Amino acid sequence: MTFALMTGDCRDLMPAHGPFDMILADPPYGDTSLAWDRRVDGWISIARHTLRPTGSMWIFGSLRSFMGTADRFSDAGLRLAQEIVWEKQNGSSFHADRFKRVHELAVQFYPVATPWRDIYNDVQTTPDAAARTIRRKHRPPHTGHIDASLYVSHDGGPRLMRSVIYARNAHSRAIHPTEKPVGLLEILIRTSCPEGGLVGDWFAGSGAAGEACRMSGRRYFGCEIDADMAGKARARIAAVLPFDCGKATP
């Protein structure tokens, strides 16, 4: 099974081991100052050409930021589909900000050419609405005379997974300043990709995506530009499953 991960710029290094079946990417989101906060040029219209006509690309951003980009995914010829909320149990904030910033964006978007119906789609649902019995052996004192009581549930069952989802972040653990939880990402990549297909992470950072694709049995191929970082992601993954050894790049 492929699982490798390259040091380089991904406009590169990326396209000759496409196509994916997904593609996945947390970019710099260019809201900052810091220096490596900058959106890189180019990448979306390169991604897009490396993507099958049934795969999508979910992407990480802000509000501000999908904005300020949000012409480019036109021009590539891609549309979007759908977003979801990142909720997490701290967040950050910027001097211009009256809120206090605890969500993220992921957003989906998939190729012009090819009908919704046809993108791959694996719909994700939840046990919270499970059929259940409830049972009253007690009066509750603040509902007067009502008699001891038992009713079914008939509207249970699994349900449609939430576009809002909550997740801790991984700032205890992590080892990327904007990695995601891998659980997050694994519903990302069970929802939109094939079990075995693959998954491109262009902007790999910690490798939290690997790791995701190694728990839901898809292939995974990454790339980070950052030397230092490409080596502990390696190290993460690896602890998890071996890299194919011949595809990787030190």
Ligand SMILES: C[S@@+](CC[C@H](N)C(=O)[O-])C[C@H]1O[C@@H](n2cnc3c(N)ncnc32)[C@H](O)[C@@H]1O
Contents of the next structure:
Amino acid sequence: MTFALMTGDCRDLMPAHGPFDMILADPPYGDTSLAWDRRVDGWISIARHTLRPTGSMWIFGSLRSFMGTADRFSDAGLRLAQEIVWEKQNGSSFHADRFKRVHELAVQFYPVATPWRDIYNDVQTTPDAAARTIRRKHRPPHTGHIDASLYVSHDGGPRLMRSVIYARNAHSRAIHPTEKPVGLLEILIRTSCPEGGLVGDWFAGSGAAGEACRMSGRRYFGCEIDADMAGKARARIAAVLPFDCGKATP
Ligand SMILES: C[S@@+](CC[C@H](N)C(=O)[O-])C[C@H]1O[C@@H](n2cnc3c(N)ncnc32)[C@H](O)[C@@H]1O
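Switch over from the form predicted alone to the form predicted in complex with this ligand, please.
The complete assembly is shown below, putting the previous chain first.
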């Protein structure tokens, strides 16, 4: 199974290693004047051309970062599909005169040339349907007609995962200052990459997405520009047992 993480600029190195079933990208948001927080130009259109026609991209960012780059997605032939909110247990505050930020966004885009129904999409469910769930079997009139869905709700059965996902950040265990939780990445990977498919991680940082791929049986190709961090990420990924390690050998 492909598991590799290269050191260098993703814009130069990643195109040779596609096509990707899914791209995960957690670029510097460019929201602050901190030295490491510089927006990377040009990567969106380069990445889009490395995506399989049925693939999609999940990109982490703040609303500020997405508003500042909105036209780059449409220029690259990408359409917005949906977003999730990652809710953290604690946040960082650069300003004392605003709400404390305890969330980040991840936004999914897909190629405009592919109808949404053809994009790989395995909706995630949770097994915790409870009596408090509203048992409304008919869509409310204001939703109009929406195409038949992949998922049928049953009383007491699995229910669609909510778009606000709580996951603790790594904090004291973190290798990288903006490390994303493996559990959260795994949800996005299971949704948007088929089993055995290839995930391209364009701004790999600590390699958290590589660990999530190991856990979920997806192949992984990552890229990180900081050589020291790339080394730590490789060691981290190598230390995770591969998905199929428990299979009995004949
Ligand atoms: C927000 S962090 C990613 C954190 C990562 N998702 C994790 O969970 O550890 C962004 C990373 O992108 C790297 N980076 C910045 N520009 C890059 C480029 N042009 N190519 C590859 N990596 C880059 C930075 O060094 C930084 O480690």
